[in-house]
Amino acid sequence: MATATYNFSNKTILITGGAGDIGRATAHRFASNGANIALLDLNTTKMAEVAIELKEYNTKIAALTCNLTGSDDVDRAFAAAIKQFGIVDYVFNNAGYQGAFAKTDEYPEDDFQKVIEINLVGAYRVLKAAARCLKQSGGGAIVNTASYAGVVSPPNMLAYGASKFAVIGMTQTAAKDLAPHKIRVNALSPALIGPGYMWTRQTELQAATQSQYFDADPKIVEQQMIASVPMRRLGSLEEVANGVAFLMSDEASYITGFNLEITGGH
């Protein structure tokens, strides 16, 4: 598949989640159109890791900690990208948690709460402080992770569901709220992406729910999951990389308030 080539030179994205499989490979994508990487993630030790990949672009790379349970954490997150790079043009508003896989009335009430803690209201703080930061440079871009999950209801998902849809509606009113600035405001919900360990944690906690939805062995899951797809495939996390480059680049600057939606095909 052929991949769009941008000029992000001299730009600097920062993302959130820098240490997962979607931030990793987002920050590759961007990185080898040059920009410049600020990572945040709670995991330092996967964050030192894309770091050192990253090298092989020649751009400059911050692998900063950051928990999106703070206001403070945040914060100090971006002040930090702010005083290494001068400027962020883009933020990648990508880290969440999936969840525990259960029926809505055994569904975890902790486990609940913590997935809104971190899927809605870190995502609430990365938004707020990236709007602060983007009106101070004078404009730029922000694209939120919300799922496919967020726009189907997949059983069995009660917290995830919710907190996507919800991410899928603060982005169309951020949209709304940040245009006067020139601040373009889009979501990405991601389906079956894979193969990883999301993929496979997926398949596996779905099989033990024991619903009427899928099968008990989880490799029959997988294959039930794959046919609902129209291309019978999984969506890959290059095609997520893409579709962030894409709603960050000036060929989309016509673009606000937008689910794009990975579905594995095409």
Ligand SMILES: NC(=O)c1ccc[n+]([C@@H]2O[C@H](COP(=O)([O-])OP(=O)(O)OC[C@H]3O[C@@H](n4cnc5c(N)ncnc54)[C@H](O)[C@@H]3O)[C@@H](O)[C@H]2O)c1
Second form
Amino acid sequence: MATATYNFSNKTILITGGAGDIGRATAHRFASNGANIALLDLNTTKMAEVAIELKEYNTKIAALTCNLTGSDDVDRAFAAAIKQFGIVDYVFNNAGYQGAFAKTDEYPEDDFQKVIEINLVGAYRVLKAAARCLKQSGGGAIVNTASYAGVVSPPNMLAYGASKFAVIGMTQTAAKDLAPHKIRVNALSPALIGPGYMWTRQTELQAATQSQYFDADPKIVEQQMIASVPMRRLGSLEEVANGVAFLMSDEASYITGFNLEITGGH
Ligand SMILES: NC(=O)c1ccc[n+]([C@@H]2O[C@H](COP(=O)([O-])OP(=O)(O)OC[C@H]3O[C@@H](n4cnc5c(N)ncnc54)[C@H](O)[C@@H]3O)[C@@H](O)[C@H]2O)c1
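The form predicted in complex with the named molecule is what I want next, because the block you gave corresponds to the form predicted alone; please supply it.
Expanding to the full complex; the earlier chain stays at the top.
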């Protein structure tokens, strides 16, 4: 697959969920195009492994442990990134949690709150810190990871779907508020992406719900899900990273408030 090369030399991108599958693939994509990378994640061990991998590109890398469920933590991590890199140009607001898989009348309240706390309130904290930071930088771009579940909610994912619909709404408001500061804000909505942690987890947990929509065998659930997208295959992590690179790049200089669906069509 031919991949567009953008010149991100001397640019810095801050990536939340930088230890996870999509964050890691995006970090590789940007570092290979010259960018300095600030990874933020709760998972210090996995993040350190990603930071070591990124050394091959000879750009500057920071790994900043951060729990999005606290404003102080988020502000501290942004301050550390600014201290290390001077300015931040791009923020990929990407960390997320899939939540429980349960029917509406059984969905656990504590998990509903956890999903909203990470995917919506956490994303709001990062968006607010990013807006302040990029204003200081004189402009930049933000990409918020939503999901195809924020466009058409799947069964058994009550909290996740709600949180991702809200991320798309938040993106539209932020795009309007931040345009005067030369900051573009877009959303990215992956659907069936893999192989990876969330793909495996969702096929196993959808199978276990015993709903009318999916088989009880996760291998058959995989086939059922793939049959629901016109391209009849998973999207790769690299294809998601390509979408982020495009939205951050100067080629997207007039694109803001947009939701890029990476779905294989629906
Ligand atoms: N993989 C998919 O199929 C898919 C599809 C649609 C949307 N998404 C979204 O893409 C984003 C990345 O997903 P992924 O596939 O890389 O999943 P992942 O589980 O591999 O990565 C998510 C990362 O977020 C981090 N994280 C979770 N809670 C956190 C918190 N409170 N503070 C800091 N970090 C936290 C985790 O430690 C993890 O490293 C998520 O927002 C997810 O909802 C993924």
